Amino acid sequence: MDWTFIQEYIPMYVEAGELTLTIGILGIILSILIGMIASAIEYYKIPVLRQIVSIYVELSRNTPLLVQLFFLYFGLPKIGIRWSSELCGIVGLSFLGGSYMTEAFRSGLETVEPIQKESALSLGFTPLETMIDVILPQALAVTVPSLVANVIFLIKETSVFSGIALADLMYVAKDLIGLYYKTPEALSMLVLAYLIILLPVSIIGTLLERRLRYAGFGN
């Protein structure tokens, strides 16, 4: 292992898990917004909307997402859309993870019996307030595992971005290896920067569940 090597490209690595997590972090964000919208047009069986809903959970979790930033950076730009890598990788983690994160918050939905938002109707609430503070407290309980595991899911699919020129963590890997053939080094160093990004993600999340459910909720 050579650790002058190592030593001098860390700063690399950095810069590349800061492009990494920022667009991750967008992207599960938008991620966790569609999924909240398009999981309440399922669970308030909207029509119209509900199909379309269904129809893109279907084609975003069977499709690859290397496949989808392929579609946005390379087929948009022959009908004269032309977006940069960075906009193309926020986009297409959006839309596979809202897929996922819609799923979860369905079936987080889905564990609230109905008497709850009957009741909470019939004391006087609007479907709105019924919506924020009976039905979501105690659906996110539930949905915590599946959430925390969709965003680590995420962030690890940001390694494909690298297929779109994007000089992202896995990008910087391929490219020391490429110029100084240093592979156990280069992977090495990559191992070790998405578990910095991701342990402090699982944690956070065990932390986060078992408090909701110390709370009460989800019970």
Second form
Amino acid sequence: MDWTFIQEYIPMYVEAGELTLTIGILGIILSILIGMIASAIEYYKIPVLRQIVSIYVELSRNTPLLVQLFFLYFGLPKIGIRWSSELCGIVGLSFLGGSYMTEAFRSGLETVEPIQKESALSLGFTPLETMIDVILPQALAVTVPSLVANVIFLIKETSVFSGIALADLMYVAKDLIGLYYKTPEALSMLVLAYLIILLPVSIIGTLLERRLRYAGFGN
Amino acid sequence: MLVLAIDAAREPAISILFRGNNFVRLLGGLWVTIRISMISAVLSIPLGILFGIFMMRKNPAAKAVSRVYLDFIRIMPQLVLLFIVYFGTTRAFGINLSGELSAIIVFVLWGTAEMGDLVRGALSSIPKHQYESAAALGMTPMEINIYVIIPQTLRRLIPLAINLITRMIKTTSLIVLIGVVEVLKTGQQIIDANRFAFPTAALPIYGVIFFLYFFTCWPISLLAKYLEKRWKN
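For comparison with the form predicted on its own, please write out the form predicted in complex with the partner chain.
Now the complete complex, all chains and molecules, led by this one.
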């Protein structure tokens, strides 16, 4: 191990890690928003939109992110839609993540028995109150574990951004291997960088799951 | 020659697929992807079953070892694992692994970990009273496993294992980044070779690759969903 080399190139990894994280976080926030809207459409069985949601979910879940990104980044500019690789990364990640989040929210909402909704409505709750005070807290307990799993999955998926020339962690590692042939150093820093990013998320997720394991009425 | 090129440019870009054997080449590229994922799946399912049973052992050392293995494999992006095997082994051991072999090694390591965790989950989801009731009925431990535990475990396990196969096919798309010539690389080659005749070829080619992946994975996902529903309870 060449420690001076490692010291010299830590800033490059920090910068790349920041880029990975920024795009990852933006993508995750958008995915959660898409997931909320799409699962609400499915829950309230809104016609037409519901069919669109199910087509979207199937398309996005059954194709790899790298192929989606290639289409967005190399394909779409040919019909005049040009975007930077950063924007493309965010859009691609949200397209992929949105469907995973939809499934997570949907499975949460499904576990709440219909009797919960009916009882709340007959007690005089408005539909909005029923949703916020009765259904969501119970659904959340089921959703959080898969939500956390999805967040980790999406951060891991950002590693394919190097395929569309984004200077992320993979890109830096590959660069250092190609330029200086410092393979062990570059790879150890790469592993370390992902551990630093992902371990806390995984630990917070486990703690959160324990805190929320309270619901489960009506079954 | 120039006239020819201009004429060709007027053709819709999608017709590039029907030029020569372009579409067959793409299918050939897809086959490379599918073959690698199938080899990895076939190897990692039995290994994963063994690993899952190993994880159920009460021995603290066995638990610690399997925990570290599972967590490391799960937390690292698969592309990082590919880089470690593809670039790392060359330096560390001086052996030169081909991209395909590195991919199979990584997907078997990853598939074994994921499959093992599914097996462990399925085994521990069997309530204790199933063992006890079977024993109370006078079944031997062997009979308990064969007639009571394994059939129930399989019903929970098979849909999840099928889903793992689709994940494996999707993940195999990454191998283009370590230089394996598969469907995306073949697509790039077709686009580059026709840069002048079909300047907008990237759109239909990547669109077709998108749907090739979709029509490979979607039926498998549907099967998993169907089995899951059918075997519920």
